[in-house]
Every structure is written in C-alpha cells, then in structure tokens.
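Listed next as structure tokens is one chain, alone, in the form predicted alone.
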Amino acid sequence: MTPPTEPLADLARFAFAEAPDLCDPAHGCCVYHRAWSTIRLLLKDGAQPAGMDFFAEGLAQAAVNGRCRVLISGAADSGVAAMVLTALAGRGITADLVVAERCATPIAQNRRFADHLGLHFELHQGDILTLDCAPVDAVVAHSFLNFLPAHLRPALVATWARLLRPGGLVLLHQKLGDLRWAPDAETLGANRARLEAQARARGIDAQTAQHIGAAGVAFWTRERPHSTTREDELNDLLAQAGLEQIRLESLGQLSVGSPSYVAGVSSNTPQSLVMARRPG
C-alpha cells in the first residue's frame, strides 16, 4: 500500500488564513492552530508526529481482518491522521479514520486532506467527552491529555475506554512529568528569523512572512494553562477506566520534529509512549 501524501503547503496556507474565523475565540486556540502547520512546513520539513514505529506496531495489533478503525482524539492539524495512515499502509492494513476535535480549523484541514486522498474520514467536531460513535479498534492521542484540566482527564480516559471494542488498544505519545518551557528573547528572535527566511524562500512576500514570524512567536510564547500528567496519575486514570497498561516507554524529551520544540529550551521536556488495552 502506498503511504499518503499530505498536501501540507495547502493545509498550512488554509489554517493560517482561516483559523481567525474558524477557531472559537472562547477556546483561545487560534494562536495554536494558525501557526502549527506553518511551522511544521517551514521549520520541521513537514515532519509527521513522533512515534511512527510504536503506532505502527500497536495499530497492527489492534487491526481485525486487515482493517483498523482508529479514533484520533485531538488533532493539531492533519499530521496525526497522516502518521496513522502511513503507519497502517506500511503494514498493509486498511485504515478507517474517526477524527474527534472541538475546533473547526483542524476538522476542516482533515476534511481537505481526506478529499485530497479520495478517502472518507468520519469527522466529529465537539466535546470529546460526549462523543458517540461506533466502536473503534484503537484510540490514538498525541500529547492530548494535557490540553484538558486535571479534573476532566478521568472522564476523557473513560470515554476512550467506552468507545473501544473489547480487546482494543489506547496508544498515547504523551508528556509525563514537569513541563519546562522558558524561551528567551534571543532564542525567539532567532527562530522567528528562520521562520521568516523560510517563508520568503518559498516565494511568500515580505509582509506576509513577517506576519508568519509574529504568529510563530505568539505560538511559542502562548499560555499553557494545564499541567502535564505524572506517570502515577496516568496509571490511576487507566485503572479507573478499566484499561490495562501493557507498555510504557520513556523517551526523555520532546520530539525535535514538533513545532513546539525550540532548540536549547525544551529539550528536557519528558515524553513517553503508552499502550493500554480494554480487556475482553
């Protein structure tokens, strides 16, 4: 099976232009969704979310008769969908994607991505805690738990368990531990200059390149209202939801391919790969 081609240049342009209208001001996510795909494109060489081998292994285990119905819980853009499709194509498995996201911007990006591929994604915009869909073989979430306040995380993990078929898997790439993030003015200035230079190298006019640079700084300095989850807390969340943890592998730092990564600042942010099963 041929891995999918993600039209990231188109999707980045779309989000940069449309996020101010699509993102709900009450959610405060416009800064995030406007910049994410553009930084992926210009500074990260279009890197897909980290953990490809881990997700490929887990999704292959969850597949039934050569198909895998996958719930993507939270989507910064179309990157997680592209990663899942690539992982499954490499194993010769057909993917049926369900994308759940409260914001209209990544929902629209995933719709455009699906149309580009000639595929159908089952798209759900709204509160993940109220999601109702047919059972899935696997849940994939990439650094998503920390986007919810601590008091809602038990309900989130319980929702994943509720939507999984018996024997299905939860696959997480997740920050576990203290979040360290303090970019200084010099580091921000250097990254902004790189972002603007890459924009101009792609033929983007100087004024728009400056707007892109400003959006990057706003993204890197945005408020992060919720703490990350500790390993013991995650274990409790999984147990409370009736999920059995079968793997936890510490990676030690934030993926350098992430748009959130700023060299010399965020290298000590710990992340882990987590696999859990719904018994049955």
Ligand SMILES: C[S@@+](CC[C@H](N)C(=O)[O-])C[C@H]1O[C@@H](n2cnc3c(N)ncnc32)[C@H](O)[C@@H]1O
The other form holds:
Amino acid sequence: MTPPTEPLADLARFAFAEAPDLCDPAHGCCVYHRAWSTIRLLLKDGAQPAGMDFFAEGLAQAAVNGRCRVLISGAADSGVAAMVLTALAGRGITADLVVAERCATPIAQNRRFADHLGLHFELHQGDILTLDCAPVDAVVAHSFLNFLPAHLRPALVATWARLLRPGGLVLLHQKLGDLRWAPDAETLGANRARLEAQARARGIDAQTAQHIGAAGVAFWTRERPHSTTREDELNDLLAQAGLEQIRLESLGQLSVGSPSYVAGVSSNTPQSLVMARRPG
Ligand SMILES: C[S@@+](CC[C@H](N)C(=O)[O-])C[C@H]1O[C@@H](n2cnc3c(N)ncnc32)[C@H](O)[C@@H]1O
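Starting from the form predicted alone shown above, please give the structure in the form predicted together with the named molecule.
After this comes the whole thing, all chains and molecules, with the earlier chain placed first.
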C-alpha cells in the first residue's frame, strides 16, 4: 500500500485564507487553525504529528481482518489523518477514518485531503462529547485531552470508551503534567524571520509573507488552553471510564521532529504514550 501524500501547500493556503471566516470566534481557534498547516509546511518540511511507530503498533493490534476503523479525536488539520493513513499503509491495513472536530476549518481541510486521495472520510463537525457513530476499532487522540477543561475530561474519556467496540484501543500521544513555555522576543523574532524567508522562497509575495510571519508569532504566543492532566489523573480517568491501561510511558526526550516543536518557542515537556483497552 502506498502512503498518502498530503497536498500541504494547498491545505495551508486554504486554512490561511479561510480560517478567519470558518473558525467560530467563540472557540478562539482561528489563531491556531490559520497558522498550523503553514508552520508545518514552511518550518517543518511538512512533518506529520509525532508518534508514527506507536500508532502503527496500536492500530495494527486494533485492526480486524486487515481493516481498522479509526476515530481521530480532534484534528488541527489533516496531519493526524495523514499520519494514521501512513501508519496503517506501512502495515498493509486498510483504514476507515472517522474525524471528530468541532471547527469547520480542519473539517474542510480533511474533506479536501480525502478528495485529493479519492477516499471517503466520515467527518463529524461538532462537540465530540455528543458524537454518535458506529463503533470504532481505535481512538487516536493526539495532543487533544488538555484542550478540554479538567471538569469535562471524564466525559471525554467516557465518550472514547462508549464509541469503541469491545476490545478496541485508545491511543494517546500527549503531554502530561507541567508544561514549560517561555518564548523570548528574540527567539520569536528569529522564527518569524525564518517563516517569512521560507514563504518568500516559495514565491509568496512580501506582504503575504509578512502576514504569515505575524500569524506564526500569534500562534506561538497564543493563550494556552486549560490545565494539563497528570499521570495519576489520567489513570483515574481511564479507570472511571472502564478502560484497562496497557501502557503509559513518558518519552525521555522531546519529539523534535514533531511539527509542534520549534526550538525556543515550544514547551520543553516530553510527550507520553498511552494505550488503553475497552474490555470485552
Ligand atoms: C491541539 S488540537 C489537536 C492537535 C491535533 N491532534 C493535530 O495535531 O492535528 C485540538 C483540536 O481539538 C478541537 N477541539 C477542541 N475542543 C473540541 C471538542 N469539544 N470537540 C471536538 N473538537 C474539539 C480544536 O478545534 C482543535 O482543532
């Protein structure tokens, strides 16, 4: 099976132009959705979200008869879908993707991505807590848990458990515990200059390149959502939802290849890998 190619230049251009209209101001997500694909494209060479080997292993375990129906819980763009498709293609497994995301911008990007591949993704725009869909073999949540405030996280983990088939797996790639962020003005300025230079190198006009640079700074200095979850809290959330924890491991080092890692401006907290199973 061939791994998918993400038409990231098109998807980044689309989100940069359309997010101000598509993102709901009440969600405050425009700063994120407008810049995310552009940063992946221009500063990270199109890198997919980190954790491919972990997801490939978990998804292969969850697959049934060579197919895996995967719920992507929150998608900032099409990167997680691309990573899941790549992970499954590497194992010769056919993917059936279900994307749950409350914002119209990433939903539209995933639709464009699916069209580009000639595939169908089951797209659900709305609050994942109210999602109803046919059971899935696996839930993939990449850096999503902490997007919901702490009092809603029990309902989120219960939603994952409700949507999984018996025996299905939850796979999280997630920062747990304290997040340390301290971008200084000089580092921000240097990364803004890199973004603008990369944009101009792609033939983007100087004024748009400046807007892209400003959007990058807005992204890196955005207000971070809510508190994070500690390992012991996550254990409790999984147990309350009736999920059996199979693995909870903090990675010893930063995922520097990840699109969210930009030296000097991202959090210095390593990611954790979490695998849990719905009994049955
Ligand atoms: C940090 S991003 C996820 C990162 C991501 N997995 C990636 O690398 O593509 C969080 C996403 O969750 C979405 N989101 C936040 N709350 C949500 C909710 N209650 N239901 C569905 N999506 C939600 C946001 O719109 C945002 O796109």
